[in-house]
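Presented as structure tokens, the chain that follows is alone, the form predicted on its own.
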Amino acid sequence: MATTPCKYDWPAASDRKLIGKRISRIDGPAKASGRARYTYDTNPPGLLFGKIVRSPYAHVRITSIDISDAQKVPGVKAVRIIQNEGTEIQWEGDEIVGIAATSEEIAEDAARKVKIEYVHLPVFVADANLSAADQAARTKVTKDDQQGDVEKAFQDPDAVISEGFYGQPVICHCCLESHGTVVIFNDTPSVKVWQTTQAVSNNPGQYAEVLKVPASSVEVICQNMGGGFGSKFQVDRWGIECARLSHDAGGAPVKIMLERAAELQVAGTRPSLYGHIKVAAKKDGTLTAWQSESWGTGGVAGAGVPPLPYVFTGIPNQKIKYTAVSTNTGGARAWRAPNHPQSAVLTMGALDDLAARLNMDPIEFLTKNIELAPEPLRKYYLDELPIARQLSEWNKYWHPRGQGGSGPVKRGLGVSVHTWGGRGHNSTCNVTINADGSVEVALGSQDLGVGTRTVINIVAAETLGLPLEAVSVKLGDSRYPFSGASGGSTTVGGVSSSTRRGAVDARDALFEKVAPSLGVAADQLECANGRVQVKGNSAKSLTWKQACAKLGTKPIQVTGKNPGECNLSSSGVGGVQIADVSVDTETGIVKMNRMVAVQDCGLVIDLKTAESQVFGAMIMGITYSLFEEKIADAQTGKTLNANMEAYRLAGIGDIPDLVVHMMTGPGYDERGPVGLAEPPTVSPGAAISNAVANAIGVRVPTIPLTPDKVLAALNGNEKGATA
């Protein structure tokens, strides 16, 4: 049954001049030239520099604090005790004292003069291998479910069974721009905050609640930011203390930017996940049973329950147990597709090992079991898997496990599938058309560096039949209309939908003003090529400026909202990734040859920035698959690699040929924009791990796939999958 057209619907493909094209980011020149201003670049007159005295220990109780010597240092304007005597500190780097001074050097000198004494308490950070005592004292079972008859399925004499251990450690967000704020807090009350944040509209309320001021007195600004990945939603304790230091210093502005060590210690992590997996299939490859006992940590509070089994949720017989582990480490925060990358490593690794036991091509194995994935993902995967096969030259380079070549360097391919939600968030925007022809879209969203400004610009310009440069986009300030936080890959769907509705209403209001001059009803007009014209008749038209001049002294200003009339955004995407690797069996070094991503996200607003999102996700995935791990000393809990020398990231030489194919056209476009940032970060760990297993013939059970782990697996010293 056909749906009734709605005036807010997205334009048909044949009518799109901008949507879906390759368009460079409108803020690209400012960023490339260094003109773009970040929180660090904000230096109001009279600026003071904040410094936090942090706990050097992972688990202690504070017994005394003496700040008197710090207060006497010339140039120190404020000193605050953040956590008092008697407080139990649960992780290294926790905030204890805040200082504001006229220079960074003075603040650091004063920090060294703070005297704190502690009683040391037992430390626990080792989450990969849990002893019985650890399990009793530091864990909590948060899921223990069963459906069907798992034991019967495993005892079937025709069942082919694979068992294995899989996992990945805690990693850090490692944002290029560290967390930070500049705050001016006076007695008016007025709180003005420049913050590196993913939640411009949300954060005034957070400041107001803690500082006990009206939310209307708080303004949060973030014009540009250098990465958040889910770690920059909160105002954070250092943000609140920055405000309090400003107040204590008589309303002088105070800046606190986290040093790299603090960034890696306390600014958020992605939880670990380890698990023993047992999975069975019929001899024809049909999955019949899944059993997993998994655990992981996100700090003292543990971590959320991972979605196991991942994607293939319809396996008929399942037994699932998950245990949250409490460790004395900095807490977890959302990290692009929370819990999905970890779940993909465990699930796709186990399924790949089972496919090897069955002597099946992994793509054929996944395709055979695609009915166990929920709708509508099945269709997406069936569309995407053949494309990924072709782009990766799977038929040429894939081989049965362990047949990667005769020399010491072995080549292998691995595949993984993934999913995510991504429905557009709540968003409100004001669209203004002025009598001089200028157009402005304003909303309290934020651009994390991925092209949000550009997407808004495209939608407004497309709707009004204007070139991009005719539309001004204002965001990054909480004084603008509320728009949701940039999390869950919900931003593009939210802001594009609110902008579309607002621009359509503004356009229609302009038509009402112009219609008498053109001698037709307003509903007979259209915007095209910088003109307002009778539909299909460019000869009977006004230029955009001539049309806007009809407004006189009163501009058009309308508000667009999401959600609203008509469903302009939907939820649920699927993606496929294939990794092509070479492994040197003498050194254990894994080298990426190529990586292919086939991804859908509904209607693509800007193909260039969409592909860029996937490129970035693949680079991030290669980094966490081969290098990243937050390492803590088991005895003291101290982070051993809280710097950019020892916290390894991929360099340009580690990144291979990246191939991205976006699914567009019928079956995809009509869904409207769906979230894209997170899904392509999910599969790299699983795909690369599977490619290494295909190359060398044995499973390296945990990522990152460092040379020592590869060599240990080759020598039989790492316990991976078993028959």
Contents of the next structure:
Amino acid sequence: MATTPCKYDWPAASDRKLIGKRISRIDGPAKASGRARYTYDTNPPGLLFGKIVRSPYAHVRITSIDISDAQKVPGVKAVRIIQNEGTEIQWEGDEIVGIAATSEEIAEDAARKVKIEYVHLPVFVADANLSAADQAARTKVTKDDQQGDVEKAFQDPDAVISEGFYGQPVICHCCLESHGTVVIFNDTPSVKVWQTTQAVSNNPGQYAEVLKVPASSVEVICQNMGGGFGSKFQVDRWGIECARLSHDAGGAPVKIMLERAAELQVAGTRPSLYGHIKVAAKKDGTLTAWQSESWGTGGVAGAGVPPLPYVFTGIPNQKIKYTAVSTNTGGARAWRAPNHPQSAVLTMGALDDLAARLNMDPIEFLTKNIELAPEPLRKYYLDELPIARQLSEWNKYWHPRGQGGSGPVKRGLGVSVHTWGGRGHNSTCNVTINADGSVEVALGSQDLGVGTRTVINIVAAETLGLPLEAVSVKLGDSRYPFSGASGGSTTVGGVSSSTRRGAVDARDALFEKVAPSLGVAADQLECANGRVQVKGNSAKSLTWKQACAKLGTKPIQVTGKNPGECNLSSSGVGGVQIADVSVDTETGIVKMNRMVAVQDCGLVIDLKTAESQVFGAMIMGITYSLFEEKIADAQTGKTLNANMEAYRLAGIGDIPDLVVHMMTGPGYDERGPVGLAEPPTVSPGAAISNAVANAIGVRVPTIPLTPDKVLAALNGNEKGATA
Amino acid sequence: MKRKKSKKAQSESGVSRRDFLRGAGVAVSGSILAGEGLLHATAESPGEVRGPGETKIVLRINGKAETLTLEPRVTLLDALRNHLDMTGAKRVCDRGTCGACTVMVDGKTAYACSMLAIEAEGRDITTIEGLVPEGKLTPVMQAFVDNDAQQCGFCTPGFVMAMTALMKRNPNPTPAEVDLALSGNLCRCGTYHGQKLAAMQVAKGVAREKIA
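Starting from the form predicted on its own above, please write out the structure of the form predicted in complex with the partner chain.
Everything in the complex follows now, all chains and molecules, and the chain you saw is the first one.
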């Protein structure tokens, strides 16, 4: 961050009227009243309904496709073969034929009349079993490194060693608004797309390239979207086919929204990660060695290398091997903090087991080894761990492992720490101040539900000394200036910074116009409380409307950019979470009692929506820790739970008392808004798994912590680490 | 009737719910269908047979009669969304699990995805659009806004309907009663914490007659 003052700097804490306060999201009323329109809700006149015929098999070659009967169904307007004869299909649900018809029911009728024949190919989906994957020639070692001398460290007679197996299966994004588009593609050429997307500004070029039309002829709109979580960046094949069906149907609008089964089969997963971990520490708890052999799948293409060991990257002796496993399952997409939650389960689980072997309080153990975490994270953790300890009543409820009470229901606490990069992405906005006093900020960003609109509104209003409702925010349309995709927790950093720069420049331009009538130099003016005034002298002032009236017929229009002059954002956040659970050792059911999150994200723009992000991340984390698993049938590769009954999300009754503490003030605010959506999603799996181990005395090796696995661990049938 | 067609489809690619319903045909006798269950009613009271082609259906939605021409296999949800452009009720799971399509039928919550439009004839249907004029908020909606009980907002109308129905029958629920009343709805962003706070705000501050 800038050390010398800069005109764009974030206002000092004492000057903030809006930034950092608890402000209700500005699109809340539209959403709560059911009036907010999503892509799924877009019904232009003459709309046709599209359906995709998908492969019912996980690994086949198409030998023939006959669409003639489908074409004859009355009401069918276009049928397209997407993948032709001879194509090898690598996962269940892959797209083969697209249909557009006058009603959804007719499109379904026609879909059932498409005849496709296949030859079956060998299916492999057993990603948890590395030796089976090796035998099936489905593995590729993508990391095999070492530093220091792990063997020597493990053989040290003073070393305390813990070995264990840890892991988690593939899970889905399960966005409630499924992936999809409405497209009008005519010969002008004009391609108008409503898409549920995290990348409004990036998508037009992707359509243009494939459809071979000028990018300038493509408009992508996303005013509201029903969740993305990393799965909605690209233009998908069904989006392209939706456009082509529209074109084939003479430019009629076509809507293709994925059915729930398809959403769970093909629209994105989080890779699995399993690993045998061996860790060593001196008797005083100082970590000395880390050895991991891990593997996972993200579908046919395997999966990326996870960051192991997680956070404690400075362990002196390390031996790390990672194997990507290829399976016949729908492909992985970025899933809220890619690779971090999985790496936390392996790392924090192994470290927790080692702490138990050392008879150390895990918070003390993590604190003792904090020097092994990179800067600047150490300071954040050292600030956060004591707060989490207090909020969780750790000293009251934590106990050495296995001493969870004498009755059948055992209580335990577990801790995990996490990190994420964040930063502000590239963003451009137009800020307009009109002579009538109205103000608009427009940019090609999107609001996934994190409160992007609200954050932009807050920054602009704060900068101009106006109430929120005096500023109009326009986003969700690629005709607005380019703003980056919402990924990597970079949106708030990006749009806040571009808006701040644009609003400061617009304000300064207004000062130039107003200064003569107030008889001072422009740099002697300030915006405050809906007025433009001489600094510190509200008696010499104009109302906002009076000031803007000086603009005459020429509005102020400026562009705000990120990156730009003065560093307004930065990178690197830290967070701590503690889970408090009760485990019924007779039924194996894990019940959450409480969960505490202490989270840093740099400067908080809107405390209310920031806290919501963390509450939501913990709930999502409870869901994947206790329930979520995409189950593929070993023989056929079919997803056995491609529906919301069996692909279970937590309900309100599964959610315990949640406590969120946002780190703010010196050491945090001056770093600018960094990023928040992803980091608090990282720790729940590890913290909850550690809490269960603390309660029942044995490690349940893999999440989700379902009753069968808890009972198996208690019965010694699962090989987790014990202490 | 298109029973044959249904059997054929079943042998080719399994049977979908819509296909099954279409094949079964729909017999209508007054308004007895929904409460009794479709198949039961069909067996017990043959009555007038409508469909499987398009037929005229009159629905009373938010106090207003809406005349539609649609196939009997069209769900109430699809009738609302695809034929009336009333998109507050969302389609998410499309099979009675997630509650995003929650409406009220004769004052009780119902999954619009799991009821045929033709079943809803003669019933009082209330959608979220019918709770309050555009631009206004009910106390439950206001509580969702105040407590940030929504993120992406896609599940929100369903939750608002479920909470509204709860508050109308029990304006001062306990937290456990709130959990039970909202247990038929699912959220992916994780807004349950805000929803609990929202429910308590309404429970403490709003008289039953002002709920909706």
